[in-house]
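The chain below stands alone, shown as structure tokens; this is the form predicted on its own.
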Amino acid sequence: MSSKEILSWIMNQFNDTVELTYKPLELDNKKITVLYIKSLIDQELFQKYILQPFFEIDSEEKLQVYLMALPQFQEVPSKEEGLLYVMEGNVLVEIQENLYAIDFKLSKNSDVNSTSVETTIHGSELALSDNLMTNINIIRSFYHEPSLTIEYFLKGEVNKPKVAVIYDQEKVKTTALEMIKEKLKEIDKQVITESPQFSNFLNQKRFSLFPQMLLTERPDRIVYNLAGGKIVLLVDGSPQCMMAPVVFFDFMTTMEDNYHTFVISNYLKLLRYLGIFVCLLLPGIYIGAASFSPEVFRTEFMLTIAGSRMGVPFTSFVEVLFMLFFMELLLEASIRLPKAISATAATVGGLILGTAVTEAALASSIMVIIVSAVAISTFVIPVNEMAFAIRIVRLLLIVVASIFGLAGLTLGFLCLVMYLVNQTSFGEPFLRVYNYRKENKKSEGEA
């Protein structure tokens, strides 16, 4: 097909749209003819480097050679990649019967981000941006090494976003590389706007309760775990990535852990996995304590506890769900409130709520105190998805432990580290502890 037929076809795809501008251009012994989507280019690139040097430049042959010189250059094999250069912001330049795409997008959503998700005391504030070509610039300016590989693909049929694979060549999994493009070839989605979407387009178990893929937004924990061999998704129009594969303790890390000493990084671990033990199993813990297993714990602590629940006419059960119902709906309510007025909404509500529900009789005190810290241990958890996780998690001990008691719990527990062990990410072990591709390189005098 001709250059001229493939311009042909592509007007025709426009047919009953205004969008379209088809300029032919003629002085002297020169001729191009250009088409380009007039809201979607540059406007000053397109003045600055075709019409001015087409005025200038005196021979078709010299405007050719500075055309392919330019870095926005690129060939257009076929009327589809043609069709699809245009809709992504390409001026089509047709001369001496040879089309060109020069890139000359308009980018609006290229500035960079601040952290809003993963804030950290120390270390860098920079965050990913709306722009694909602004996000791969940040981390190739983090990450020097030439064996970094970025795969492009076209995924989603109407907004056809350009989706970027990185790796590191060298270090990466192959075998959770070639898992994740199979996946990927898999898709056949309409829509595709965000990166975390490819969490459940490329999670084969679809009720996982376990997060399969990292969400982040830092670039800096983009650079670390690239490093460390994994996979990083990135979409246009999207200011985070996704990383696979994932091990249960990488949700479990911040990239401060890195900025602070051994034992203070420890300390802060230490206090994280003890809130997850808090989370947990705290409510399990106190309905199987009040309601089948008092001995367990001394007898003025038990006294104490009943003392608190004189006049509350619920069991346990009934008094814990009441009470992480409300806590839930709380914690929904400060994300989908506005930031201005989420954390004192949140604040004012709980508080109010606390008082009103130890006044009323319809809750202990002590359920109060026990909410109010599986609260706090929530949020100490790093990553979002994980904290959801082990929201839905806790529900489930808390339905066995007013069950079956404390052995129940102790049981579920027990079946909770089971399917951790029996859980992977794209073929890594999810609940791996020791990294044997570290003792390798130590054995082979690497490291």
The other form holds:
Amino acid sequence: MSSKEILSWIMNQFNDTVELTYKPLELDNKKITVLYIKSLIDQELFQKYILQPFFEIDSEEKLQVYLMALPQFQEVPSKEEGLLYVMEGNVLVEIQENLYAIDFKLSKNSDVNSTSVETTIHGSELALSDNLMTNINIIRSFYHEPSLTIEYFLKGEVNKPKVAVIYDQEKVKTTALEMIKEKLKEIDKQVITESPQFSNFLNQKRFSLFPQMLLTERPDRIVYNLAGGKIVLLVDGSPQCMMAPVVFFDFMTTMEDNYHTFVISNYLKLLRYLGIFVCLLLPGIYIGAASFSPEVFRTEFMLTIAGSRMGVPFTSFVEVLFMLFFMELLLEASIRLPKAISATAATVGGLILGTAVTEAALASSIMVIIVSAVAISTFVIPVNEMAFAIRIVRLLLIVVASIFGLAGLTLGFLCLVMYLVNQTSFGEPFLRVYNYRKENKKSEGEA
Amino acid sequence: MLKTVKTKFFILASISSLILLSGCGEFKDIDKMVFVSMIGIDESGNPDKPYKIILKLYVPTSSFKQNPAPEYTYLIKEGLTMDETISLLESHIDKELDFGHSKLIVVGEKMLQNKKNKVILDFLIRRPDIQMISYFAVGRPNAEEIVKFAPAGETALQPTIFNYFDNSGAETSYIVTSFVFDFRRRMKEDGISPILPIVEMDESKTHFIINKSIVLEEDKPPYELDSEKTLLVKLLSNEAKSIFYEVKREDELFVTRLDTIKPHYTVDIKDNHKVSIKVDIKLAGIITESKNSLRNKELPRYSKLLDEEMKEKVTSIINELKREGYDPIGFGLSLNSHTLPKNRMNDKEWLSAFQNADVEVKVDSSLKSTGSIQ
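Switching from the form predicted on its own: structure of the form predicted together with the partner chain?
Now the full complex is given, and it begins with the chain already shown.
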């Protein structure tokens, strides 16, 4: 297929859109044809690197060599590729029966965001940007290894965003990489907009509770995990990336753990693990102890609970579910609300729920303390996806505890551990204890 | 396909069977339970209904600040058997009686004299909701008065009497602590006698006094130990943490505070089939009070005085126990523990052997200071 035919084929694809610009230029003995979408390209660059040289360089051959020397230069192997290039913001140039693409993409979303989800006190406050190339630039400039490999895929029938799979060839766990690539091939979706979607697309189980991939926006976490052998998935237009394979303990670490001294970071870790147990088990323990086996706690404590429950019209589990329901509503609401209002909403909600509910004797004052302890400890979990999963598990444990008491709660917790042990993330055991085998260190995610 | 049908069937079957299960314990909200604080068991004097059960019940308060005064309700009933009486008592109250938090069982003194302790123990052991870690004590003059008595200074939700036994409050060495499980063990075991604290009230009825104890032995009347003997028995059974001990010898009169108490005893059978009890006590402490002025140089002499005093007292208490045939320290158990079963003595043999045993006491004390700053 000649270059002329390709150009006319591409134009046919766009048929009626006015966006497409087709310009044959002819001066003296030089003749080139350019084709581009006006809104996608950087017009200044186009002017500077194509139009100006066209008028300055005297022969067609020299012009062609000049074009090939440009860093944005790309060959056009087929008409489909050519179409894609145009849509990605390339300028197609036809010269001497040859068709080239010059990348003049104008991207207005390449600013680096500041961290909003994984904020830390120590460490960088810059996150990824919305632009894939900027993101790869960030990663490459943090990770200087020739073995760092980036593979691009186009996924999504309709919007066709670029998907980059990044890994360190020497350190990556090959079975996981193959599995991910295979599953990537199977993806058959119309629209893909954000990288978190891949977590579900690559997961073949329909109902999965715990995340199979780790979502992050921090470049330092990406670099750390790349070095640990993980595979990073980036989607153009998404400021977050997915990492796999993961273990449960990845979700319990923050990057700050590496920035503190040994004692402090271990203390913080301990705090975090205590927090996860509190937010998982505390409501269940309350129900089990208050309604099934009041002898497990100190006498004074049980009497205080009994006293504070006086006049509460609900049984303990209704009380817990009632309060947790409002707490979850408050949480959800404060995410959706604009920032200026959400603080007020949280305060008002907290005050009303906290004091008014006990004043009205709809819940005991101990219950309010438990609910707020649970809410606070949920926030201690550093990765959001895990916090969501834990919230669901907590509900299940409440149900088990209100039917079978403390023994049921213990059994339910055991079931949770069994479930976690049974899970795998791209061939890696999900509940593998952090760094348990030194020789596997290379292939293991250590974040 | 078949697999999914199987899983669905499994889930359905397990859910329906789970609903039928009652689980462990019934769902009962905590405000529908009433917690028993103490159980008192007395003799009623009525031959048709010999037992009198007194239950002290907590009245929960929503806020300690609003209601700091102790508040209790009592359930009292006489009956032929203890369990029947309690089940009748359950019909006297709108909530379920929960024994899970009852920490003390007080038995009237008369009950012990009439040898009802086995029946009581049987009842306590068989009832699953009575905790084996409850304290067991003897009430004087009877259980009812002790259970009903709230001493001055008691606040809501915190019965002061528990503090006497659990070492978190009082740490005196005059109080013997006996748990139900330990009491049962001593009852069943050969070679060790149960020992129980006696709870009394002072004359003005403001406080408890617990410094005497009572030793039980099968087929024998209970034997009371006064406070000094109680102290020595505690010392010998390695339960005393620190004691104040008065020495009155050779014109000296001083009080020592002994912090390190290491009693050690060995029980052996000698060649002539005679049991010998060797007691070796190591003491260390300081002098805290004295009538005469003391000199640091003479500390070894004071230690010697303490040795002699202690040796005399310990020998006399062991001899007394041995003469009467009570063994709260567990010499018999100690002997049995290193004798082969075929060589062990039976109860009667042991009793006569114990009564004829040789006792040898050795005290080795070191006083570190006269307590004064020079």
